[in-house]
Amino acid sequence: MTNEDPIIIENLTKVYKRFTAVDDLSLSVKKNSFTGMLGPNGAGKSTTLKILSNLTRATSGSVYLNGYDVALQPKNALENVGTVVETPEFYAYMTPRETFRYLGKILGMSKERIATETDEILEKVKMTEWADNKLGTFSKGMRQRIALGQSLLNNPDIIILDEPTSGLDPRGMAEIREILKDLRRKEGLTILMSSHMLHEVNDLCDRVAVVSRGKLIVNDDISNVIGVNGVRKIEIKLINETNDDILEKIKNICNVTEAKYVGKKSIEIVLKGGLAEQAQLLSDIGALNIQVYSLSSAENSLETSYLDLVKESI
């Protein structure tokens, strides 16, 4: 492979009897990116990640991890890869420390390295306090943190996650997200994560791949995806009450396609473009001298673009 992207999917197809789960899907994941894979139920997200993890075979097409064909060279391909795919299962009678020791031996790690990595990972996933407790006594959120920890055991440069917060309560979700936020700061680490939660992808990821009916719809920076259809909603909050004069001035700013009141001291605008246009908007609003104390993207920006993309693919 000559492409330097650490995850490459080429013309991937997976057929189960008469159902096509993945349909000629091609996707490249950039190095040091955190890519969120979005799509409706049955879109092919989990199947794609299983093929990447060598848990199932493709009907046709190829997948590569760090330049190695997963089907032909699975050991080399998965050597520097950590995965959490499907519901993690552990031996209930073992502790996290024993589990990591067992997995480390399978990976061919030395005793010294296993011990060092175990302590560091348990601290990273905030499970040091429970290092010697039986896994059978853990909540689902605690087991999920251990699952995420085991994916880090071999110090991978690629991590593949299939809905890592699925089935967790709000606290468990928040804990996993905080761990993932810390991980994304690691230089050289590439993360591919499937999720149903748009706000989760918006919060964690810098790129998004949208799939529908087994086909890739878009693969781009989140900021560009939000602006795919010219939809970037931004709310401006003012110290003083708004008036028609202020509203008219904002409407006349370049790339603003719509502006309306959403409160006595708030205006919502629709901006055409991406981050460069948003930066220019900040400058233009500052020049109006209208005492803005907050400017934020609307929460449903990614949701709006995602629903439009999926609807168009049907």
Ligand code: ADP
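Just so we're clear, the structure is a prediction, and the values are computed from it rather than from any experiment. Numbering follows the first chain given and starts at 1. In this text, the rigid core denotes the largest set of C-alpha atoms whose superposition between the two forms falls within 1.5 Å. Compared with the form predicted together with the ligand:
Once both forms are fitted on their rigid core, the CA atom of Asn240 lies 2 Å or more apart between the two forms. Put the two forms on the same core and the Cα of Gln278 is off by 2 Å or more between the two forms.
With the core held fixed between the two forms, Ile269 has its Cα displaced by at least 2 Å.
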The other form holds:
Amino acid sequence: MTNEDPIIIENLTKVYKRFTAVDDLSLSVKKNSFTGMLGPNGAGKSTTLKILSNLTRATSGSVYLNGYDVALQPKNALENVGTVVETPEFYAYMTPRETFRYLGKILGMSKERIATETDEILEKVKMTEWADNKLGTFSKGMRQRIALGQSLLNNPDIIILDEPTSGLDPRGMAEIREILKDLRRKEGLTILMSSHMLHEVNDLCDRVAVVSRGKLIVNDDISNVIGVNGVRKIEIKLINETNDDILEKIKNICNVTEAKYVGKKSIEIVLKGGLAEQAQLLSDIGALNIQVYSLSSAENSLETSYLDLVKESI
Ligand code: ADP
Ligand code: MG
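Other form of same protein, the form predicted together with the ligand, not the form predicted alone:
Expanding to the full complex; the earlier chain stays at the top.
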């Protein structure tokens, strides 16, 4: 952990009456990363994000945004931070443009800046054509796009999102994910997003912080997590049909613990280790001269790792 990390959570605990929702959780989020806080319902994700956004107080521990303690210097801490944490209560009779004007004023932005940013943001969240319609007439997905939009006002360098696609239909989910993918390219922006959906985190994020029962289980690059517990499953596809000879050669490659046919022309490999071992596998397979045209992570490998990690924590 370095003090330059834009989001730092230190020994955070939150107790509701006698129930411990967040249990001595420490996590630091790297600048420029898109971190998914992944965990089952009730894991303590929303509670953590609410404490970060100063919507509720910690029982003990501290959280820092851009180096400022949120509880002690909330104004400084939240100055360059956009959030979508609790379902935002917009005024139904206001339009997106009016809502942004109102929120921008609260943020102390000039009229001109509000106007320019409003146009840019509405474009980004694909709501330009609805800029002057009343929010009361919008679908949940459209309201969520506006919620995401307001978090971008005043050009924040951190955004904190609590399950931004939750409760949306598949199309609404896809639209939000597209916007998040675009945001990922914004230089200097650090995003922390909670989700209970593994494939969503896999699709969008580069880092994953797995939380279970209020505790942090892992905080790492997604590509490394896939390799946790020796469950890096890889599928290779060959131009020609496989045979026992090929299978045997693959089994003999260093760190391969299992290899089996999953079709006439493909083999599933279980590899012990992380990215370095996968790189080695790639070169060893190349040396076998067996005309492999594709090598990919087997679909369920992140899921396997995640389920194993959560199971182990219980
Ligand atoms: P998540 O967002 O990961 O689903 P939450 O942070 O919402 O988890 O909740 C963690 C646990 O804390 C849950 O068991 C939930 O019931 C409990 N909890 C959350 N908010 C409150 C509250 N205001 N009062 C009492 N218990 C709460
Ligand atoms: Mg939640």
